[in-house]
Amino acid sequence: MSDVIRRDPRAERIARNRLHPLHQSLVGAATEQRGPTGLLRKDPRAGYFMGPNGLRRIDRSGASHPGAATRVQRGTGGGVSTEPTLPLHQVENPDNFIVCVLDMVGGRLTSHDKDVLGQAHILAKSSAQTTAVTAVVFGDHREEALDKAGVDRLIHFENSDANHYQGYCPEQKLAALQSVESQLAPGHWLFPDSIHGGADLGCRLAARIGERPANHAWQVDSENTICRGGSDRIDIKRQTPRILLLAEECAMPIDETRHEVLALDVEHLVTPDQHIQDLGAVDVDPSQIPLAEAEFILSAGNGVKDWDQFHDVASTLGATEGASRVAVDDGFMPRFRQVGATGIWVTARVYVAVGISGAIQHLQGIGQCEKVVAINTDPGCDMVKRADLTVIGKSQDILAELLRLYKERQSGVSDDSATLSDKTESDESVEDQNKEARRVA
């Protein structure tokens, strides 16, 4: 596997986009140039290469152009892969700040967060002042691509003995945002209008500082804002306020520049008045979650032969079951579990397609899924081309191995929790033991 040539889709997109700042570094010399009269002239010799039989052929992929080596990379040990370096965007001594409070579901940026950062840069460019896009992150996170997402400044409220930002704690987060408001006085506050906490926290901040927010905003500039209302059937136009709750796809995410991600220290000037206690998440049966709302879906197709094993894996992993049209028509799954344009459109964070070849209707139905994992025996099927991660092999063998690894991991966690419980003091209360068990889990 070390000598397998792997394509770089991002570099290919840059090579096709003549307006991208890195286009010339990938394709080399331009095939068109402007003559002395102002007319564009094409070089008829550019874009050709000599084939093995001595005939001249047109290179439509651009692989023979200088710099094309950056568009393919080999696996580990098969050569050094190179990736074009994005230009660095710097903001020195900013006069104004646009603060984006990100959801960071699972400790990583969501597509909604990236859209919010993209909208922040649109507002920053239209401002007459030197403006820095500032991201606010609570608790621990695992995101390593904040620079490529468009973050100029980062305010990271880490967990401490006095402030703990894990779980549902809107009062502590609101106190932290009030401290940012009093010290930075940002020109705009941007929140993702989502169920992951952005909408709730944005409304709380607006009520606390006396601002009227714009909800479900999807077209925003420095002067006017258009919001969706009436179940997305009408548009409401108003003057752009300081606090914006942005809808998904409100702007294009940043993908052409790198940013500094300089840390900003903010003192805690406001003491939270805590009345809410988070007792942890409530267990929910994944089979009762509608497909349109599920975040983790295990979907079956014609390649699944052992249905008892499939149901066992879905139940063990806590995934909502889905199916292709073929599996539904054959009677293995009910009709309300069908995924696709002729079934239900899903927006899961992780979508695992087991034995699904990838008909166009099915691919349309999973177009909004963040990560797609394909398990298939055909490496050339359309689902494999769409997937972010592919496992080639029989679904029965792969699911059995997945189930074994999961149970092995869970048994290791159980052993660790048992060791911790043995070390606790005998006079520890039952409530403290429950807290420790939730922490280990």
Ligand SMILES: Cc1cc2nc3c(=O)[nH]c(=O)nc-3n(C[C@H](O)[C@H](O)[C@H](O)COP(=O)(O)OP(=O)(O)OC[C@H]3O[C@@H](n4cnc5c(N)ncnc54)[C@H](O)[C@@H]3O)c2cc1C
Contents of the next structure:
Amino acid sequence: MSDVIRRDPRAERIARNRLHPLHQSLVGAATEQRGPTGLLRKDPRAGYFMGPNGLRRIDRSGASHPGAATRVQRGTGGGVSTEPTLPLHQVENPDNFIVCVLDMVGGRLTSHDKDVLGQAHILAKSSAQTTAVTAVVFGDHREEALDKAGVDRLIHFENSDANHYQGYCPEQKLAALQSVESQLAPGHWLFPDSIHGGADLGCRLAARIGERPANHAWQVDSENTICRGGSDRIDIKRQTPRILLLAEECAMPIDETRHEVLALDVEHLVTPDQHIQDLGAVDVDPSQIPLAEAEFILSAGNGVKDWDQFHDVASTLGATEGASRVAVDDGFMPRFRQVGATGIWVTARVYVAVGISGAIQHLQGIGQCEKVVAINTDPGCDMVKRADLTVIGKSQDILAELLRLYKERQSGVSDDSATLSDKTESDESVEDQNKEARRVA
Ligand SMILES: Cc1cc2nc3c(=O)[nH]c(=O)nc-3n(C[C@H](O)[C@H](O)[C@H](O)COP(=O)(O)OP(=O)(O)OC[C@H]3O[C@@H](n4cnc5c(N)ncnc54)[C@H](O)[C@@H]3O)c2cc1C
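Okay, that one was the form predicted alone. Can I see the form predicted together with the ligand too?
Full assembly next; the chain just shown is listed first.
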């Protein structure tokens, strides 16, 4: 991954927002300066570059901008890699805790988890006590950005012989939460109101400790909470309770501070009831999963030329198939597979767009997707701008390579015939994508 250019969408967002506290550190001082009379002066030459034919062009990417180096980074070989250091938020000797029990699907923070942590900080700010936002994580996790997500204290219940937190084990988790309750007596308990365990665990804890939780809460302050009810048709206002099951987008995630993530030890005081036995996951045919609920979608557009290959890749990777409107209108995919403004709005954790240009109507439908991977021949198309990872090349070649790599990994046999020189930049990107795709699958 030597010279792959990596964009930093967060830094770009800060660079566009003149009111952001880190704005100046990213853009440098050159474009706007306060003149001797106190007036703000703009440098009209900044933000332009000379095009290949000698004409002056507006630089919409910001690449020629003084702070561009912080927004565009290169891989290990490129050298430039300066991320702005965020101010550290410290909480010393807290006398109150707001405990967030995170879903951590696949061992990583979900966007819902980040919203919950954002909401916890809103409550912490309005508290009269010194409050630490405390995350509870069960079992193994792979998250490295807990500090940037707003975790002041971390209670990590690790797997041991006595306590195992893999699979469906609400009784063990509930016992652990009861131990937290008895030792910390948190001011609030926050759970993501999700199908990934948050809603279930939140309700169990509320029943066990005799609290009445607020479900599907989407506007919360220290006094009042507004919850969605009646199939999302009505709002119910009530006093903010101790246990909150929060809806998605209840608050903005933390993105302007770093946090300490100091470990908190909690003793296991409560022995779990052992009534539930997890017999493991049941294989589900990905084509039977409704698009709106699918976690991993392989979506086809007008750039897909080999449809048999596309279906083959989708079933091999265990992906649910989606499509652009053009693919549907041309009769290659059924109407119920259409993603977008006039199709289905999807919320996949990984959305792979194969040969889809990224028209606004399509992008509207994937706004909630966590990671978007674009496979396209056009590096300038809108889907590439939206994507977290892009592979430039013909869909037929990339899908064939993806399939080859997947099968190779499955069989555990490395194909020695693929020489080093065959390994292109896009091969590496495909490997990344393959890893992510298989992780979710
Ligand atoms: C009222 C209205 C509602 C709409 N609603 C929706 C909607 O809900 N959903 C939706 O998707 N669209 C919708 N559309 C249509 C939308 O505007 C676009 O026309 C459509 O999304 C384009 O589909 P596409 O990206 O597959 O095709 P194209 O725009 O033709 O793009 C094809 C892409 O494939 C790439 N490509 C070509 N060959 C290859 C190859 N060999 N390998 C890899 N890449 C290749 C090209 O570079 C291009 O980026 C709507 C339009 C209107 C007017």
